[in-house]
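The form predicted on its own is given below as one chain in structure tokens.
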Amino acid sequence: MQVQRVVLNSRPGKNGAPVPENFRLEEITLAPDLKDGEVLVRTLYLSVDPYMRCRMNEDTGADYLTPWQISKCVDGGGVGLIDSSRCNNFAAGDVVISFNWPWQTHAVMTGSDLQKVDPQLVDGHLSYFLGAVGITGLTALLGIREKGHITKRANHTMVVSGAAGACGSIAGQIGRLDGCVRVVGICGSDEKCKAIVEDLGFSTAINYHLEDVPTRLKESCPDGIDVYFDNVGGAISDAVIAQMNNGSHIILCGQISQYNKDVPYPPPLSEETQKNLQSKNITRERFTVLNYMSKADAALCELSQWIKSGRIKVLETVVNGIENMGDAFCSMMKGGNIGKQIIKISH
């Protein structure tokens, strides 16, 4: 069987943004014979996510992330169908997902690397397993529940940076459902601002490219900020933290503005921001969803119910074709997506 795959062609330069040329499309021949415990999968959808930028480095900076290797097939979140199986747990036609799905049109995988999923959980929208009813949704829900400390009827105000991204767009909706009276999103375009307010029910949106963030935060959050879902870091986060209330909470989910820089994770904060955290007793702890996987099944069930009932809406940016993986990844890193960036590989 002739199969197309994407390999890492080169690493970005020091402090450099990734470019499509860092990836290379190859054609290989896949042996049809399966060993015991193996399955042949057809890839339906692949995911690109900000954390993958760390995997492009020789050292990812995180012990739970392995670096991609030069001239080796790239991997990440994927969903597909089993074409044939020599594994007792799987049969042809099963829908399966993996966090380490190779960027290939077809692949031979071991059953232990796969998880069978029920298409009814997502009303047949199988790409949702890579986003809203997958690790992305879990990160939003468990991050808020474990680190946000939202209390109903406490008139909490929540701010979300990267609010039109895969995680931020879900997190803002969960904040509202969990009892925040005001949810403010920070985005990079008027189109994104419009989408999160009109489609997702955010109270207000701030375009950080066109508007003065501190001024707009004061207008949008007259009672200060109680919960901050931080996806971006940098100057935007400094502006939010400056207006947070005493005893408030930061959910440190991502720092995409810093991923192209050669700095440790989480990146160092300015002296002024550190003083704000200390003087106001603001909690800011790194959140890693993998530490809370014992709560995953119940959380995924809740996310599924919310989505099927229409209480959470899912936004996706879908690109067709494995040959466009590199372009889609680089576009996502520059904020070119609204909602989850998905690459459709086959039907």
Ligand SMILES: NC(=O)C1=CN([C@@H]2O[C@H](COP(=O)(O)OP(=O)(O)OC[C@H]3O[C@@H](n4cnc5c(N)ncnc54)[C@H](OP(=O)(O)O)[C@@H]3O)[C@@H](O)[C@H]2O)C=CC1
Contents of the next structure:
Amino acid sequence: MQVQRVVLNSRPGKNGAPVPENFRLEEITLAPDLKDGEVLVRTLYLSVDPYMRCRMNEDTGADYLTPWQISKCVDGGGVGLIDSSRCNNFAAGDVVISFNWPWQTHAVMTGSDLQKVDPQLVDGHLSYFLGAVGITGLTALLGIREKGHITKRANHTMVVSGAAGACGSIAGQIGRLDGCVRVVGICGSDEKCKAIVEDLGFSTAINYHLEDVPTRLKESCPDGIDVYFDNVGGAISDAVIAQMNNGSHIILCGQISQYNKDVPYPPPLSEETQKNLQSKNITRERFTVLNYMSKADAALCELSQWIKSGRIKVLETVVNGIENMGDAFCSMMKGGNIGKQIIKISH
Ligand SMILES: NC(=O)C1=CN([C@@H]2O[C@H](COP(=O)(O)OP(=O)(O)OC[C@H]3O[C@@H](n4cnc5c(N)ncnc54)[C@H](OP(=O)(O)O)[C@@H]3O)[C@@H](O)[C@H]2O)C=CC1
Ligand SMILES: CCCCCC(=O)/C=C/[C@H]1[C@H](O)CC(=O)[C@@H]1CCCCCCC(=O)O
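Having seen the form predicted on its own, please provide the structure of the form predicted together with the ligand.
Let us now look at the entire complex, which starts with that chain.
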């Protein structure tokens, strides 16, 4: 069987933006015979995510992330169908997901690397398993519940950076559902600002490329900021932290503005921001969703119900074709996506 796959062609270097040429498309022949415990899968959708920038380096800087190897098939989140099976846990037609799905149109995988999922959870929108009813939805929900300390009826104001992205767009909606009276989103274009306010119900949106973030935060958060869902770090986060209230909380989700730089994770803060954190007793604990997977099943049910009832809206940017994986990844890293960036591989 002839299949297409994407391999790592070159590394961008620790300092520098990734380019599509860092990836290469190949055609290979896949032996159709399976060993005991193996399955043949057909890839439906693949995910590109910011943490993958770290996997492009020889040393990822995180113990839970392995580096991709030059000329070897790249992998990440994926969803697909079992075509044929020699593993007792799976039968042809099952829908399965994995964190380590090869960027390949079909693949032979070991059953233990796969998890069977119920398409009813997503009303048949199988790509949601990579986003709103998958890791990014869990990150938003569990990040808020574990680190946000939102109190109903306390009139909390929440700010979300990277607000139109996969995690941010869900986090803002959960902040509202969990009782914040005001949810302000910061993102990178007028189109994104319009989407998060008009489609997702954020109170206000700030375009950080065109507007003065401190001034707009002052206007939009007259009672200060109680909860900050931080996806980006850098100057945007410095500006938010400067306006946070005493005893407020940061959900340290990610720091994408620093991922193309040779700095540790989380990147060091300026002296002024550190002083702000200390003097105002602001909590800022590292959050990694993988550490809370015992709570995943209940959280996925909650997300599924919210989406089915229309209380959470899901935004996606879908690109077609495995040949566009590299372009889609680089575009997402530069803000080309609204909602979750998905690549559709087959019907
Ligand atoms: N802690 C955890 O367990 C997890 C953490 N994460 C983190 O959450 C964050 C969001 O991930 P995800 O939702 O998948 O990705 P997104 O869908 O949000 O895509 C990335 C977005 O980042 C924004 N961005 C890129 N560069 C910059 C910059 N220099 N300054 C400000 N914004 C920038 C872009 O939007 P714009 O146009 O607005 O600039 C882009 O669309 C990442 O930091 C990621 O590492 C994700 C999953 C789990
Ligand atoms: C070092 C920078 C980390 C930035 C934070 C971040 O984006 C974390 C993302 C992980 C999150 O906890 C859930 C995930 O899906 C992300 C990691 C996925 C791990 C897959 C393991 C792949 C491998 O190395 O084999």
